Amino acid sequence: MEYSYTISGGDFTHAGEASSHLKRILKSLNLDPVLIRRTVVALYEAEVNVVAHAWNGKVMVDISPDEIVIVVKDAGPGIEDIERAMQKGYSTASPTVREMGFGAGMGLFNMKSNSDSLEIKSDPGVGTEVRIVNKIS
């Protein structure tokens, strides 16, 4: 099964669509809710992700009876040190995306913790992907 969305940078007010639709298919597939709930915020942080620091985004997911894989790619200005974007509480969000309760540095920290996966390139001044991969069990 494979699904795409498309992320707006600076649509905070769409942020989280993605992840909603993919939660209530992969409830209606009766998977554990552990899984579900690892799966949802680790996509849900990618999504916030984009929106915080892109111009603009895709959401591919593939579903398949081993695994959830989920690939991130935006446009945008990369990510400059990954291993130090990496660290719990580091962030480069603006100041306006952090007023909006944003930015707290917990977004790729997060998505490693709630990921069996996770894969990161980045092309500073181009964009970057992001792989996650949650094992069905």
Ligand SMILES: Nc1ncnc2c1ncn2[C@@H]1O[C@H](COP(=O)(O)OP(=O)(O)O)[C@@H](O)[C@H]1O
The other form holds:
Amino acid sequence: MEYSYTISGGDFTHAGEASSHLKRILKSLNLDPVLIRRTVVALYEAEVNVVAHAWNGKVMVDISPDEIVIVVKDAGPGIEDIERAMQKGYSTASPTVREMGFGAGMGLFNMKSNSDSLEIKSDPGVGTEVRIVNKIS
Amino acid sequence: MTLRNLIAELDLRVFAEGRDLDRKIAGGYASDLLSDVMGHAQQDTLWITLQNHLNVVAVASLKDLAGIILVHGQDPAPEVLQKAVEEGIALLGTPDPTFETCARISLILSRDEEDSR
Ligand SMILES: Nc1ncnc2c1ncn2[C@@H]1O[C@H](COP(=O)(O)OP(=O)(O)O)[C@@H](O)[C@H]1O
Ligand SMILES: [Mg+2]
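Alt. form predicted together with the named molecule, vs. the form predicted on its own above:
Next comes the full complex, this chain leading.
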């Protein structure tokens, strides 16, 4: 099954809608609640990163019998140094975004710890693509 | 300890009841950083925060939290309340700041645990 969603940069009002929708789908498939939570946490952080750091993006979800594959692709400034960005606490979020409780620099770390596989590709000045895979056991 | 009993003991304001007032509370988590809650809060815990915007409801719902307690006597923003009702998330309030709120909840939960031994 495939689903896709669009994300607008700066639009915090709608941030998390793809995650909420995916959660309902995964629940209706009766998947393990821990797997569901891990998957939606990883997607939520990816969504918020597009809203907070990029211009616009797209989420593509593919659910097969043995895995959930999520690709979040955005047009945006990209990430110069991915390894550095992955470190807990590193954030370039604006003060306004931080005031809302985002920008703790823990999003990529959460994505990593809530996915079986996380791949990040980024082209500075062009955009970022994040691929999250969680196995269905 | 159920949500209903805790609300009564702490005299919390109830903005939205959530899906089930009789659900059990596993503990609490206090933070104003959303990714911290995403990373560390356990399911069925109550989230104590001063953040009062839409994403708080999304986080509580995605993490299967027992509910949200808004501190400092804040009224929820109208869109926050509406979303909490839609998502079936308990949205509560207290006039106290975070530290006092946590201390009181912690005391009640540990007494409750002792009583049930
Ligand atoms: N999609 C993205 N586009 C551009 N930069 C990003 C993106 N995702 C993450 N980053 C960069 O990586 C940093 C760390 O991301 P993250 O761990 O989610 O923390 P936070 O979002 O709280 O800053 C961000 O501050 C930003 O500089
Ligand atoms: Mg982030």
